[in-house]
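One chain comes next, on its own, written as structure tokens: the form predicted alone.
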Amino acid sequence: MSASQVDVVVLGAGMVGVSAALHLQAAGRSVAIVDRHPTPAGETSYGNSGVIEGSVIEPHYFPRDLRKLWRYARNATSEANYHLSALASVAPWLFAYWRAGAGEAAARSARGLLPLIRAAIPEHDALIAQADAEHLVRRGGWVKLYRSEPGWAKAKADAERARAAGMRIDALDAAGLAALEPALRGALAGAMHMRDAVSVQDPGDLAAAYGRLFLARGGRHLVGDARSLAEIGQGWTVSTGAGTLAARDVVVALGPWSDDVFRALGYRLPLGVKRGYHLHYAAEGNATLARPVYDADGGFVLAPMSRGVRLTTGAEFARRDAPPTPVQIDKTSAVARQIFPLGAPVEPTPWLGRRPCLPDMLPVIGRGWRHRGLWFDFGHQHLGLTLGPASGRLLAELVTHAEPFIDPAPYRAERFA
């Protein structure tokens, strides 16, 4: 087939890719999305807690509590799991992650994350309004529970720092928690209500709504293989089911699969993967949740979704494409029933997703320094749903040479060169 031409090809149709495509489109560029799935959110963006975060001031650092690390090493916790066969391949990344989680390196990551977090909800709100998707959104924040007194003490100190940064966080006693979420139960040391966040009843549905907006504005979504990307003259081509697509600029927004493209082009960026699972359950009796609830000690989230109560697990460290091993679902569901009356699963098989992470827990947003017209937008760790529209805006401003709304320096790919 003969080649077709657009200004920009975005590789990846998750929340990050669709958001970047919308912002590039709004800046006057003709844009096509290429993905192996025919609709948005076919992978990581489909399965998460559904929280658009507004109260985070620090990334997910590597744990440094020795007792917790010993439990991790024995695979004795519901919060984390690892494949022994994968340790040799994931150990270098884990070491880099550990190094980046303390001292000035950690402070630098926190400084880099905060501008994106501040922009996250306003940027989502603009797209929600344009996509007529308000019916998918809840404005009640989320709740973080603490079972242990040491965890609760640390949470109160963390909340003070967050309040100093302008976040709205309320400490809840038993009566306050019962008023907010009557179905929760069990002995708890305390809880925090993160009031600035919003949540959605289905993350995949929200990405799909943004995708429909992109198509309605003249964008194209083509099924193709991102690994076919090739540099041709002053631009790029990629093979799709509709023929060869050519563009002056290309954006790699493939989440955990981004290294399938950038490694072939000579980049050695330390992209790691934290795998995770979810499963939907019915609730017993008339129990309901009004907002997502995170058990800080159990390392899981219970989130009300259109399909039921979604139970999400912590991290699994394994090879990206290894077969699913959802042992954390069984461990986590037993712990979750201590705080909420989960009923039976409403689907037969847990879903497996992959979180793309750089060691410093900041995304890569900006140019590929070895090539003209190559742009990166990936590595959003646990916050892809949250940060997609904000990072998409920044990426579009860089591609179109507009004034960036925040300093792009913390997200430069060259920080790993």
Ligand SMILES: Cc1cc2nc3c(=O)[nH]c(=O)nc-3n(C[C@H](O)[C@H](O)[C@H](O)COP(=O)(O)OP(=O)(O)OC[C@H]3O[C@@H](n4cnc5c(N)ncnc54)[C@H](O)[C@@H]3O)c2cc1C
Given for the second form:
Amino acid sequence: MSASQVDVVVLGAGMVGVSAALHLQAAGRSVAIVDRHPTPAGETSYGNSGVIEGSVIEPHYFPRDLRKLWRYARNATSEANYHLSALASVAPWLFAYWRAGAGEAAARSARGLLPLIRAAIPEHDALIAQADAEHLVRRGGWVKLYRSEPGWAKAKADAERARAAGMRIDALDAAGLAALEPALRGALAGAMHMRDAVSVQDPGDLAAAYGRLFLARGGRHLVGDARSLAEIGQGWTVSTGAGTLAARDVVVALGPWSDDVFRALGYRLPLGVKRGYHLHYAAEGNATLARPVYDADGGFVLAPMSRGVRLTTGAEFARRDAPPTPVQIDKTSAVARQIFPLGAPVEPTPWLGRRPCLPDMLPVIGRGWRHRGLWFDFGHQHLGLTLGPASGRLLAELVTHAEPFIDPAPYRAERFA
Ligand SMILES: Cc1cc2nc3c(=O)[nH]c(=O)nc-3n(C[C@H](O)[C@H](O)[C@H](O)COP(=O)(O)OP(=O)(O)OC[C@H]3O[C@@H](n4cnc5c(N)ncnc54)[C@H](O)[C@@H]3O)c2cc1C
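Next up, the form predicted together with this ligand, please; the one we just looked at was the form predicted alone.
Full complex below, order starting with the chain above.
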């Protein structure tokens, strides 16, 4: 494969782009990845909570609880934060998000999410085996904690519906929780063990392992700016450090930066971001966690990672590129210490990431309808680690005109046209 011509160029080397590249390669295409970083997972796919979900039946809808909304409006919670200065620019997206979170629209999102979720772990497992990466994953599910009685009542109802869909979720009493996670402490209304989930000790390492598999199979990873994409004749070109790269097909898998490319091509897709932070901590004494733990009322996750216990925050609504304001780290670390003996941070500054989100909380997977050979694979919201490989398989099947393994209709970009 020469540096100058491939069948497909994938823009973006996050979990979504690397997974799509592997599937396109498996379908017989010569593929190059172009990213501004020289290795995979330089952005969002590095910093998440490391949960490959198996037990969700609906996406993160806009909350409808009025008391919660009032607290959000006053920036009085640890789970959400917003920049007042960004409100005018973010408001139209928030309104679309709110509208998509109820009634038939919400049911449509849930129906769209389920086939991808069902495929998520099997598709990861196939890549984990091929990349020889089993040592990077844990098979113990994850735990969700509920402090309030209303939160616990809702969790039980949600678990009932998820079990009806075949998912394995156990309600835990205090002894059951202590058996799984002896270092957890504090008064709780209840806890759920989401047994189907797989977790990783470093999401960046998993993406890197997939990236090595791609290279070992003849793929190329080139450094370049995706915004140099140009339509030339029957295909596309992009400028890279190794010269101009030409391809018949191009996949936009730039996560929260995808609009930098699709807008220039005339697409108006409502891609927004929910920002989020992480910081690694030491644990006091010999306390450990065996799996990620989500505090539903605090809106944070504590995940055991190779660099320490990773505290990840909920959503921050702000301009994508505004300077970091990690107030949620300060608020949640105090709450997190109520349930786990967090020690000192092991790094000076929190990491900032951006969840790429469409208002209906489904990704865009499919063609750019105004151009020949233009493909989209972005907008994986809170679930991009989980959904990367399943999305990549579907995308590759569409690009190569193979029979899609699931109905691609819910993910078409045209739903926003
Ligand atoms: C705090 C937090 C916790 C999360 N927890 C989980 C979780 O537990 N489980 C889960 O499934 N998901 C989780 N997510 C969501 C998940 O991390 C994202 O959905 C996923 O990483 C998105 O992957 P991506 O490949 O689309 O984007 P990215 O990983 O951001 O990749 C986009 C790539 O595009 C490149 N790029 C951008 N612009 C250009 C340009 N102009 N030129 C060249 N390259 C460019 C970037 O360098 C980057 O490599 C979490 C997210 C956050 C923020």
